[in-house]
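Encoded as structure tokens, the following chain is the form predicted alone, with no partner shown.
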Amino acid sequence: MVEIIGAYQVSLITTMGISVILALSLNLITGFCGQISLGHAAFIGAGAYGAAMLTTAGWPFAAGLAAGTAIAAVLGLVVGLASLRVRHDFLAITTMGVGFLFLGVVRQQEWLGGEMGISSIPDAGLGKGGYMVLVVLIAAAIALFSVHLKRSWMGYAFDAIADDEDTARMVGVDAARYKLTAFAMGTGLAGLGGGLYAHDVKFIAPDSFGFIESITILSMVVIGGIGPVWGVIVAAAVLSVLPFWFQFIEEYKLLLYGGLLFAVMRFSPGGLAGFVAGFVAKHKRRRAAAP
């Protein structure tokens, strides 16, 4: 596989796939259920550290990845339980605090690597090309799952909670249960993406999962269009590879993302997906009005 498309392209596609997984994981929480999270990097880090520590200790790759995913999901469930009584800005602040708390813990605990992080993380034993295929398949499976979930009864319940939680409760939607479900699923998938990231780069440190990373993933969701799966996929794929294509962007990434977020909120609040949907609707109206 590497010989066919080249090592650079393999690395690029792997990065895109992991970014898509992370963006879709946040979209389940913020896009589907309307729960704002500014500490998503903490759950990514929990999965990465969990998988890295276990595989470094001799666990098989699949077992370590599954355990990291479970650790992140449990952490998300705990945060969800603690956040049931807060909404909107207060929920955002709470999740942001979780992100800072995670960084404080991993920096202070030597058994987690401290400031030096964890190095020499074993690979999956699939080769670069095989690992790329695995990441792409997982990203595709999560995308299909997201589409199916959006169209299911649970998806309708998520939509009701996102639109008006109080009204949803009045018509019989168990908002607490669905919010916890969204947190557990979204953070579990974030942990899965974190584990894949750890075994791709083979080195992780606290700075890899700071507040900036949370904002980066949130930017992908907002720019793609909060909710629609395809918009999030496109935004995550493009924004993740821009630093590869234009090296100077890496130094100005926050400025770029901030500018894009401002432009989206000002000119197209629905993001890329909303812009395309509006364009298509306008085109259909023009065709229908044409003689």
Partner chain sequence: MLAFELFMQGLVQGSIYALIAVGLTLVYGLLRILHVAHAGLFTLGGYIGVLVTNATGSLALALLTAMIAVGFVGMALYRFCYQPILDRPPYVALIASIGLFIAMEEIFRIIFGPYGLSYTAPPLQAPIILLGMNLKAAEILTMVGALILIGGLGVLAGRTRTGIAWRATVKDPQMAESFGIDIVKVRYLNFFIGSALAAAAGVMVALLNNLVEPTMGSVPSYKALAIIVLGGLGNVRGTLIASLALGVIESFGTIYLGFLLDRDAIAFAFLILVLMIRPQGLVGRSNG
Second form
Amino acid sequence: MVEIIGAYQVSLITTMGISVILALSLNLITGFCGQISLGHAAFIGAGAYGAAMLTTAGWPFAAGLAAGTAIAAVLGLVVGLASLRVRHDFLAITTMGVGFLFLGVVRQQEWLGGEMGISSIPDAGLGKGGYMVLVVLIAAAIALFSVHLKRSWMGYAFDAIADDEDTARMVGVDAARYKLTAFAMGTGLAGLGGGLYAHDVKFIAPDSFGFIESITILSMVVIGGIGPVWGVIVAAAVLSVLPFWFQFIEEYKLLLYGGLLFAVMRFSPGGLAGFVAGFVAKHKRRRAAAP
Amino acid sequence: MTALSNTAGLLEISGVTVRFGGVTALDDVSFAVNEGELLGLIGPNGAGKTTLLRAITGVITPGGGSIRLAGRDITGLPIHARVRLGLGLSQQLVRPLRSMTVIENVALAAGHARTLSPLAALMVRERSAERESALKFLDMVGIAEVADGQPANLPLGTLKRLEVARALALEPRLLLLDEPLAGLNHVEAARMADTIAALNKDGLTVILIEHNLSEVLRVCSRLVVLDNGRRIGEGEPRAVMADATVRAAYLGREAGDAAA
Amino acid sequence: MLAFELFMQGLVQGSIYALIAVGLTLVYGLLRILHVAHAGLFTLGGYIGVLVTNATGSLALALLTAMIAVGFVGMALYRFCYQPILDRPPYVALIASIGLFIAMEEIFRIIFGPYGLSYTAPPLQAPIILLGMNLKAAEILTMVGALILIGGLGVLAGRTRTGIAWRATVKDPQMAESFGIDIVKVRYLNFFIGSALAAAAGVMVALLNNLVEPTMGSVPSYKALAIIVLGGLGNVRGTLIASLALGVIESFGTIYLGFLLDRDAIAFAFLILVLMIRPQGLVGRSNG
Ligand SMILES: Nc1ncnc2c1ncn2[C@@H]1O[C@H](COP(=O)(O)OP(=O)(O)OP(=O)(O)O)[C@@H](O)[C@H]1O
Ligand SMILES: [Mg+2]
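Compare with the form predicted alone: the form predicted together with its partner chain:
Next comes the full complex, this chain leading.
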């Protein structure tokens, strides 16, 4: 594989795939179920640390990855249970707090490497090309799962909760249980993405999972349109590789993310998908209007 | 009618009290709703009717008293659990899901068995049966032609009927209607009242809150009257309306005295 | 004695939090916006303070300039960033604000460089012995300054016509409007005052650390969000209490909880703990 498309492209696609996984995982919580989260990096971190600690201790890659996913999902379930008590702005700040709390605790834990983090994480043993294929396959599976979920009755109930939680309850939807399900799935997949990230870059430290990382993932979801799977995939893929394509962007990456996040919310809150939908509608109207 | 009043109440409200800060919206209210009856719950503005309905469905938690549905104490249950035990509510202030079309609003309610557990819900995508039954309920309340409309673009009268259709789609044992005739014109109101009466005849138990007293008197078999959070009257409609206290509540003190 | 010293340090830090958080809670009370970019104004205040002091040698002039200039920037933020999206769901303004804040930090970095600026001749560094404690004059200025500014705000809100109009608007905008209060004017005033207070805090922090950096707003920004939630979103008195309490708790926590959490996480541990017990905040109304 590496021979065909080049080492640089392989690492690019791997990065892209991991970003897509992370963005889709947050999309389950924020896009589908309407629960804003400003602390997603905590769960990515939990999965990354979990998987990396275990494979470093000698566990096989797959087992470490699975365990990291489970750890993140359990943490997500706990946070989700706590978050049931708060809504909207309170939820945003609570999840942000969870992110800072995660960092604050991990930083002080010697057994997690403290500030220095964990280095020389073992290789997955698939080769660079094989690893890329694995990441892309997982990303594709999650994308398909997302599309299915959206069309299922679960997606239907999520739509109702995202729209108006009280009314959802009024038609018999157990909003708490659905929200917990969204949290568990979304954070579990974030943990999976975290584990993949850890075994891609082979080094993790608390700073890899800070507030900016949470916002980066959120900006992918927001710019994608909060919900539409293809929009989120495109946004995640493009935003994650822009700094690679244009070296000068690396320096101004945060300015770009921050500026984009602001501009999208200010001028096109429907994101990419909303923009395209609006464009198509306009085009159709013009066509219809034409004699 | 008299035969039914001897059976155990489907809904039993005992000593329900609700306070909002200094306002006592409900003060020790008790009454029962019998299986199969169409009970009119009336009273002047601010009497506490909506508050009572919200307490029954669990939107607000009463400060005291208990609510039993079919013999089971539901006072502490969350809203969705009460709905699953057989309550269906059509609210005074309409709350359509604005991100969905009219028929999708109703089909979601019709799919209450599908949404019972998240995991089971994930396994199923098929919605046609629910859409079909949703269409049936929309037709029943007379708004089938706007099935694919967006709630944001519809007039209040239509949205009120959407509320009723959505409550019906839950296939409740007890239907709670908060001013379903508001926003409807004369003809539409009469037709809606007929629909409610017909559903009741088919065995559905209904609590109807309405300010449109002529329709209430036409279709209800029994009335409960609230005023200032207290139950001030109960019984056969004509007798209740002739009662001095009830007349006083509606017409002011002197009118009540004059009538007495 | 150690306990007393920790307590005083906590109060100094708490005063800074208060100056930042009051503006944030004012904006929330009026517009229901979590104005994260507020901390960018705090940083801007710090930069203006250092630059003007270095140019003129007058700290007082620097403080005044910073407060007025940043006050106007705050009004512009409202006009061009928030006002057009007020009728959208609340998360829209929140995310826009986060984006704005990140972009502001980057702009500071690009204009002023990543390493920050210092005073050429740092004012008020003389040690003062107070109650047997060794405090810097700047620390005392911070506490006294915060007290004066917030006290002034209290007088403004409680005793003047403007203040009454403003409180009426916070309580019930529609009612206020029907009484002829110009709520748009109130919003501008609100942003001016809140931003000016944040700028004052920026000048003071620059003084305490003898340094302004592009990222100096990051930690206060998110912490101030925690504080206004603890204070019961929109509640000024609650916010003041929460600010001082957090300053003191952090001060002690650094010593006694350091093995478990780092300093900046204490606020959030406290926040989450409180929210689990009282979802409406420490001092919030029960329907908050
Ligand atoms: N959420 C609330 N907070 C404070 N007071 C409330 C609240 N809801 C209702 N009230 C008060 O409780 C009392 C009863 O109100 P309720 O809405 O139950 O009356 P109602 O009988 O439904 O009146 P209407 O016929 O006008 O709908 C009123 O005085 C009302 O102002
Ligand atoms: Mg009412």
